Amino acid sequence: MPRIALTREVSESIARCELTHLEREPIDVGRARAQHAAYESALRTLGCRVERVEPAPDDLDSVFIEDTAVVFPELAIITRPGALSRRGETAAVAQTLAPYRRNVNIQSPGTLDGGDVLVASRTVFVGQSARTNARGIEQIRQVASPLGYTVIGIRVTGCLHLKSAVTEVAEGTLLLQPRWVDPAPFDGFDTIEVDSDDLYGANALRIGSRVIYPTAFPKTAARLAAHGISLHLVEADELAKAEGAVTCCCLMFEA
């Protein structure tokens, strides 16, 4: 089956996007388009069919997808973003979706941001953040444990989304930030620690056997590939100003 990545383009005022950690500061959209552009060559590189949803140019964080949605092979999830702001994205994505999976929506009071949900075979773990309440993890809990999915909640300090903390770079491997999230609960996994000097380099997109990963966190990438792992370089520095990474990018799923 053909493994489809929607991509939504980079606003003109992504300069006054939501951030919650960073300290704001300006942000090129030539080069951040230009680099978007290069994320995307390299999604089809790696196999992939990418697919742009219409464009929001009132949507400032509208590039970072992601958090759109979760895409399980039996269904959709719809979010309901913990940002105000951003709840206007859904509704697109939601009708792309709807040709290739049923869709199921998030309700208030519950917030979910994709961004905070990491799925790993059949377990579905779910961050408890700035932008996901308690209630959106239950709601996901109710949709995704009669498929079959072991939902675990955890809590998420210090960065924006789960996958700040972690992501999964191969099958039953893990890169993790420690000082974000606790450890214990990916026990069953082997992990890999990003290096000290990486504050930020805990986000990488597996894509089969290969990962995307910024080249901004190079003692963290020699780690990875001191592992095995086999990378596949983009620069993502003037997205990752408006709190954004190489997962936010894309929403990937097989038709």
The other form holds:
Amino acid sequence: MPRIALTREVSESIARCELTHLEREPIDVGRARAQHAAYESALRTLGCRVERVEPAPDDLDSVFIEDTAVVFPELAIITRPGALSRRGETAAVAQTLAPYRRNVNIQSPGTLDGGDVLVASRTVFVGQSARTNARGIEQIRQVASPLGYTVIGIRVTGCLHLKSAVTEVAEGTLLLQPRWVDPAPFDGFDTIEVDSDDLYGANALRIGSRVIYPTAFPKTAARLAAHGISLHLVEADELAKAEGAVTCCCLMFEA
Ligand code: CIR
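Switch over from the form predicted alone to the form predicted together with citrulline, please.
First the chain shown before, then all remaining chains and molecules of the complex.
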């Protein structure tokens, strides 16, 4: 079964993107696009078939496609992003996913960003953040519980999304930023903490036994390597200025 990674191009106007925790600084679109292309190459190297969803030049944050859907083997949840400016991003993604999965839509007044959803085995951790509200979490629970998933809501403060603070780096092993998330709900998983110098170092993209990880956090990278985790490093600092990281730039699923 091919592993598909949906991506979307970097908008020419990304410099005017949503920002929550970062000061705005100029973004070099050419450099962001080059890094994004290298990221897509990394996805291919690690076995994904990369499919680009049609461009959305007026949706400034559309490169961060992860926020528009949560794809389970059984179905896809089309989100209702918490930022008003991002609501238009979902339609083309839903259309692209339709041949692969039955789509279920998050309904108003629920909001949900895919960056708040961490699926680890049969547990779905959902961040209650500035973007995802309790009604969104309730809707994901209604859809996922009958499929046998346990859905756990987690308060997120200090960072944009749950996956800014915790991601899975190997089966049963989580990489975690303890400043932003309480480790207690992850009892039962092995956890690796980011190095204290690597504030934004908890976002890693696992593909099977490999992990795409930014070059910007060498101390945490060394920690991961010491745990036997095989890293594929990518430069991701230009899109980091738009508050994006490595999980945000694709939607991955088996066809
Ligand atoms: C936003 O604020 O929505 C974008 N500038 C960044 C979204 C990053 N997405 C993610 O972490 N899943």
